[in-house]
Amino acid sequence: MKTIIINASPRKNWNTAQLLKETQKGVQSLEVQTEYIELYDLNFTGCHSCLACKLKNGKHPGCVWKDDLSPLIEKILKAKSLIIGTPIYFGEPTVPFRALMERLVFCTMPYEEGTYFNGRVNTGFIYTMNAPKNYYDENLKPYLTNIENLFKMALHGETCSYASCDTLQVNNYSMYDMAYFNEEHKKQVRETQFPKDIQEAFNLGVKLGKQ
């Protein structure tokens, strides 16, 4: 059984991308087989409510809907565990994120007592912002915690998270229209915090390997 990496960042080698491939590292340090994915390269839409998920005597579980989505759901479903990570934009994961969270809860449950999915995947999360910690703490961590629990609920698993906070966007601040933020203390972030934070992520991917 694989563990399935995705990363649900627009940016395929900025900080959710590198602290992904951490976590990969530690997974694939415990010999486990891993498969790394980008959610931007993937051709979907979130649930279109078509209900063929939820059809007595159907084929469950899974979604049915005809695109690049439906063949990764199946590969959740059958894996030994998923670490997905997000930038947080405007206090909320991308998109992406929240069509596949749409799609995967809402094809494993019917609108009734019991399960279509009978397995368990472990999830780990890894979230990164140009938030502080505090603001992460006391404002966005009890909303993800949420939507982790909706994971929880449709896998059947344990979650685990952890956020990369004050994030270095870009390497040239002078180029960009972002005179709010603070280039030295950016690049202090980064120096300093960030290589701490791919050791957690390494830890993430290990703990995971192990459950």
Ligand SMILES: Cc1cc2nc3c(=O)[nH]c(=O)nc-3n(C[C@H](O)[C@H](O)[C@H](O)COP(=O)(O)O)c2cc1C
Contents of the next structure:
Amino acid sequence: MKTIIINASPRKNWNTAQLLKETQKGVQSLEVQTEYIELYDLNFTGCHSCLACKLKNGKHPGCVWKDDLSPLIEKILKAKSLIIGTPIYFGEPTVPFRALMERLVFCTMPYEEGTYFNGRVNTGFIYTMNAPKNYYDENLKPYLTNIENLFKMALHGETCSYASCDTLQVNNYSMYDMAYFNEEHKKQVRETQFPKDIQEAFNLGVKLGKQ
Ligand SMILES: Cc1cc2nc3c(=O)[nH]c(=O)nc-3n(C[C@H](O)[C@H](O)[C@H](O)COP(=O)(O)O)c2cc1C
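Now show me the form predicted in complex with the named molecule; what you just gave was the form predicted on its own.
Now the complete complex, all chains and molecules, led by this one.
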């Protein structure tokens, strides 16, 4: 069984991706197979509310909508564990993250007692954001925990998360209209805190690989 690692950032080599690649190394250190997926390379939408996933004589669990997400959902439901990394955009995970969540979570649940999914998939979340850690703790964490709980309800596994805060958004702030940010401070956080975040991302991979 594999660990599926999903990058829900459009940038393939920036903060979220760098952390996810370390998480992947953590999982692989336990000789667990992994598959790394760039969510922005796939062609899909959120739930179309076709309700086919809840048909009495339907195939459960599964999302039958024909796009790139349905086979990924099938893979996730057969995985050992799932790791998703997302930047925070306007206080939320990215739109593709949300689309995946709608489709994955909805297709595991009938609108009545019970579940269509009898397996168990542990899920890890990596968040990256401009906001400092105290803002994340006070304002974002409660909302993101609710999202994590949806995965817990759907996939019956444990969840864990790590937030990398105050990230470096661009290499050269002087090229952009970004005067709200202090480049010196951002570079210092990058040099002193980000290596710790990288280590925490690796540890999260080891934790999920062991479970
Ligand atoms: C459209 C957009 C909206 C953003 N909104 C927020 C936000 O609400 N809060 C925040 O802390 N950072 C916000 N950011 C910053 C990113 O979350 C941050 O730079 C993140 O580390 C980027 O991840 P990446 O390097 O993997 O692309 C936003 C960035 C973009 C492009």
